[in-house]
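The chain below stands alone and is given in structure tokens; this is the form predicted on its own.
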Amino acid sequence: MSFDLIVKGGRTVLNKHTVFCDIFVKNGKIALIKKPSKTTNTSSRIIDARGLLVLPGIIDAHAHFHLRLGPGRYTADDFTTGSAAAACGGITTFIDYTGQGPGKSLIKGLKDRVKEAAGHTYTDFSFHCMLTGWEKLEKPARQMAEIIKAGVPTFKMFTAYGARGLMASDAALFSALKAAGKLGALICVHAENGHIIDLLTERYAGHKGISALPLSHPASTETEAVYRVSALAASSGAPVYFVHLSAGGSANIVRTARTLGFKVMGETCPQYLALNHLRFKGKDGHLYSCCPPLRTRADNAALWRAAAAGELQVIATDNCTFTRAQKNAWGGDIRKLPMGLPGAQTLLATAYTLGVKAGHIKIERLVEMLCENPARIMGLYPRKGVIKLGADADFAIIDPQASRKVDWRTMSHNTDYSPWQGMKLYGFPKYTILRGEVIAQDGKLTNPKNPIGQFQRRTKPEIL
């Protein structure tokens, strides 16, 4: 039989175990998996993966590209540069967010974002639907059903950012959770106590420095919101997924809620696993601004423990790219500082180096958090997130012995700094393969004039 691609002899994470195998690809799908053999099969391309580690393509369940900040103002990475960085980092699918304003038509918001991205991405993509301005939405449950039918079963809500019209009341959250439970959808929540943050922001804004960020967003503002929303979810009988958890206390609440049988899931990010508040010191401390902010080393350790134990389900980026010029425009006023970090190209490398190589987590568990779990939770499984017969032939193939120093000059993000600058990282992919096509090799796009990414319709989320 003739194949389009054969990946031979790699150490492969397969069925939660690591085995040596040959993988055969036909028409963008995995057609055959077998033990390494010297038997010759015809193929238009054979990748010798001996000495390499073959992973499913990484799924970034939380990304922001071409995020509108105001009239004519956007984050630095658009869908082209953002997906290029993702592809060069081993990501084969990302899930971004719709951008319609509070109370605006959900289906129009989705169609507008798909149109923005279509034809401009090197990786596959989907969107979470922003579910803001619940009280202003006309027949919100019916609109949610329409979005689910369009292939988007996940919705985003906030317990912060009231000034931007994003903060949901407890009543709105409860109502949305009840609707989602009936529809088989999933509510994803940015959990911070917006009222307390607004109060503290005004109190500490006069500090004229980045120290105002952790002072105005203490860990308690996150843990309180996680506790409250977990209780609302339990009361509604619906599942909830917390994005970008930064505090050890939040992980403890998720663990306790799950122990009690609540349908609660949690996501964290490399910056919360490996960076801490000491990065705020020095003249460039403001470049590390993100919300929630970086916490302590104790929080780093607690989040790694939770990840290793299966108490958190997903590692994602919350990629939100700005340039130095955009960050520097804050003028020392925390209220004007753009929040977010570039992270797509370094997701796999940071998680592998600072997790697996550092002994915090096993490679099989990391693959669950970067691939299989996001695919299951977000409705992409079994097409994505796993190496098995019939799945999309998406792979991130790394040389576990090869390292590279992070330098923003060699990366595809449209920015002039990296929060990981100068760090020696392992796990940058030698090959990134999407539906059987090598889209990036050794940190470079293989065909930059041909973005082949496709919108992915998703099915009912699994509750893990």
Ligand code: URP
Second form
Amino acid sequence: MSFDLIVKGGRTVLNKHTVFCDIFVKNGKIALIKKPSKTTNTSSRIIDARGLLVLPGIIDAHAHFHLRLGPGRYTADDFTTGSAAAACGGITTFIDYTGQGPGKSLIKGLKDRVKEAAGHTYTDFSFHCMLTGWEKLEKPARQMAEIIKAGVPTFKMFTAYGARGLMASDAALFSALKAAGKLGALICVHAENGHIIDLLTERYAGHKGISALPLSHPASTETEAVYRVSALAASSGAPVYFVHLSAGGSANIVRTARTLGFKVMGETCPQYLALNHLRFKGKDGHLYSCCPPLRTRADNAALWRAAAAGELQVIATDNCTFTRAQKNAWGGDIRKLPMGLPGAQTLLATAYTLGVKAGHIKIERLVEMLCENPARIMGLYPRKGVIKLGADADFAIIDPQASRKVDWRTMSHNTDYSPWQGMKLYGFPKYTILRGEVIAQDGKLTNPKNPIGQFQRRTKPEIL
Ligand code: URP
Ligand code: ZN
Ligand code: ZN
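What I would like now is the form predicted together with the ligand, since the data block earlier showed the form predicted on its own; can you produce it?
And the full complex, kicking off with our chain again.
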């Protein structure tokens, strides 16, 4: 039999174990997996993966590309540069967010975003549906059903940022959770106590510089919201997924809720696992602004422990890229400071180096958090997130011995700094393969003129 691609002899994370095998690809799918042998099968391309580590393609469950900030103003990475960075970093599918706004239906929000991305991405993609202004939405449950039918079973809500029209009341959250529970959908929540953050922001912004960010967003504002929304989810009977958890206390609440049998899941990000508030010191401190903010080394350690123990389920980027010029326009006032960090190109390398190589987490567990769990929770499994017969032939193949110093100048993000600048990282992929096509090799796109990413319809989320 002839194949389109054979990945030969790599150490492969398969079935939660690491084994040596040959992987045969036909028509973009994994057609055969067997022990390494002197193969007699033919293929138009053979990748010699001996000495390399073969992982499923990474799924970034939380990305923002071409995020609209205001009239004519967007984040720095559009779908082209963002997905290029993602591909060069080992990501084969990202899930971004729809845009919504007063009077815009959920389905229009989804269609508009799919149109913006289609034909411009090097990786596959999907969107979570933003669910803001619940009280003013016309027949919200019916609109949610329409979105689910269109292949989007996950919705995003906020417990903060009322001034930007994002904050949901407890009643809205409860009603949305109830509707989602009935529809088999999943509500994803950005959990921070917006009332307290607004109060503290008014107290500290304007005269405390970047230190106003951690002062106005203490860890307790996140942990309280995680506790409250977990309780709302439990009362509604529906599952909930917390995005970008930053505090050890929040991970403890997630663990406790899960121990009590509540359907609560949590995501964290490399910046919360490995960077801390000391980054705010110095003249570039404001470049590290994100919400929730970077916390302490104790929080880093607590999050790694929760990740390794299976108490948190997903590591994602929350990629939200700004240039120095965009950040520098803040004028010392955090109310004017754009929040978010680039992270797509460094997701795998930071998690591999600072997690696996540093001894915090086993490679098999990391692969669950970067691949299988986001695929299962976000409704992409078993097509994505796993090396298995019939799955899409999506791989991130790394040379575990090869390291590189992070330098934003060599990366595909459309920005002029990296929060990881100068760090020696392992785990940048030698090859990123999407549906059998090598889309990036050694940190460069293989075919920049051919963005082959496709919108992925997703099915019912699994509760892990
Ligand atoms: O600071 C961040 N995380 N910006 C991105 C938007 C969000 O809240 O996820
Ligand atoms: Zn958020
Ligand atoms: Zn986000």
